[in-house]
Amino acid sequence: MAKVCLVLGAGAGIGGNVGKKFAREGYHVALCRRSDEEGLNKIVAEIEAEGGSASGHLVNAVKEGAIEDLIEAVEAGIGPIDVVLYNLGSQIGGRSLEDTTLKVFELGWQMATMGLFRVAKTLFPRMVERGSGTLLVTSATASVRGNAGQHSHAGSMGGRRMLCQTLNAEFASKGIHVAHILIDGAVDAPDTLGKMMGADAFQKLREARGLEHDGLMLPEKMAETYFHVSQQHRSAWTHELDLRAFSDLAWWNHAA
């Protein structure tokens, strides 16, 4: 029976990437999104046409139940859960104090933060009871820089960091790998940064700093390292790391 990596938030870009890898390394891929069935499908056709195993589950997170039934119906129908990537974002695009509505703020943390420990309070104890398991978390730099106009960001991502540590407190010694991965920079991915920007902005953006530049995180790179990374001997664990493009200032460099 192959491993299972479940990847939420399986887009273009980093998530449907990082399936792709897995993929390629023998795992089934369970890839979830919350709309666009066309993409998913796409995506599913791809790893199936390089001979890899891929199955494509419409989830709307924030349902009442939706995580915990995808879990189930992944864990006996496919196989037991190994890695679980949580790629749901929480970016709302800058808004001030006066227009961040208590819905649109209660959204970010429902996807950031709540969604997240859902999956951990039904995965986690399967996990313990087999003695192993590995959950990835993209983040970004929000978790740790709070700037004007990302109230809802900064804060469902600051708390997401958090889970991440009390997580990773609580259970690495009972054999499951928690890793925290901020994403500090652009990500060259077209239905994430691209319909947040427009595809013709987004165009300009890839011309002047991606492509041969490489001023943009490419997600089938960043896949590497999400798979390293769950990869590790449990005496060498990485907990938190950060990626940027190497022409990028990190985040403690900047003045905001």
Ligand SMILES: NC(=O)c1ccc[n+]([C@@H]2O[C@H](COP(=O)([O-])OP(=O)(O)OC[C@H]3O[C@@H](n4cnc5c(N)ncnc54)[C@H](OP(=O)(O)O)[C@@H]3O)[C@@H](O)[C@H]2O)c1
Second form
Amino acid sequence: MAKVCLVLGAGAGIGGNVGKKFAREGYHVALCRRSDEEGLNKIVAEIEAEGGSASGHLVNAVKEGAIEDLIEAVEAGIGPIDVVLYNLGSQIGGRSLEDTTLKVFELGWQMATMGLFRVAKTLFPRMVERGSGTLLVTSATASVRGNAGQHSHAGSMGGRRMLCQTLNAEFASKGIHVAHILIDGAVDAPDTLGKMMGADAFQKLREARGLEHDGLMLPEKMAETYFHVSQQHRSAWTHELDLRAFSDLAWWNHAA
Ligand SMILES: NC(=O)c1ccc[n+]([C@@H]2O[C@H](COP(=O)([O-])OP(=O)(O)OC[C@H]3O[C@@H](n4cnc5c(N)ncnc54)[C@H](OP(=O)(O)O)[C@@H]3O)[C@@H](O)[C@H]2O)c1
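With the form predicted on its own already on screen, would you show the form predicted together with the ligand?
So here's everything in the complex, that chain up top.
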């Protein structure tokens, strides 16, 4: 039976490309995204066209019970989940305190922190019983640096990083590997950054910095790192790492 990788937040950027990488390496990949059924089916079809195995699950992960139900359905219908990628972001663009409603702030926390907690609550007891498991968590610069307009994003992503550290403290010795992967720059991700910027502005950014310039992070290249981390020997685990394009300054070198 193939090993199973569950991707929560499988768009055409990091989520879909990590899914494709795991499928190429022989995993069955269960891909979950919220709203774009056509996009979901496209990634599944691309994996199958390469000879891989994948299933698509259109689920709003922040709905009460949705993560728990999805994990149960994948484990019962496909097999035990060996690797899970938690890839939901909480970026809503810059918003002043006045423009950040309580509802928006709460949704950011649901996406960044609570959903991740629910994955651990549901899956970790099963992984502990099996003696192994890997949780890869995509994160952002906001997990280590607050900034103007980032009340919701930085508040919630900081919590994400601390939750990863806390999960590691309790579960690493039980065979579960949690990796917090800080993405310190813009990704060539049409379903998230592309939608937030708008198609024209995103295309201009790609032409100015992306494509052959390699100044936008390429998700298919990032996926190599995700897979590598998931396969590390337990005598040499990475718990935190960061990725950025060669032409970007690291977050600690920015003046603001
Ligand atoms: N893109 C960047 O420039 C950038 C920079 C720094 C960090 N990151 C981090 O990278 C991760 C996202 O990766 P990506 O930008 O490459 O995006 P992606 O993998 O292309 O897509 C992420 C997908 O998550 C899905 N999603 C959002 N909310 C969901 C929900 N409630 N339930 C289920 N699925 C949901 C969306 O599905 P639908 O489209 O179907 O709604 C979206 O397509 C986030 O953790 C973010 O913090 C991204």
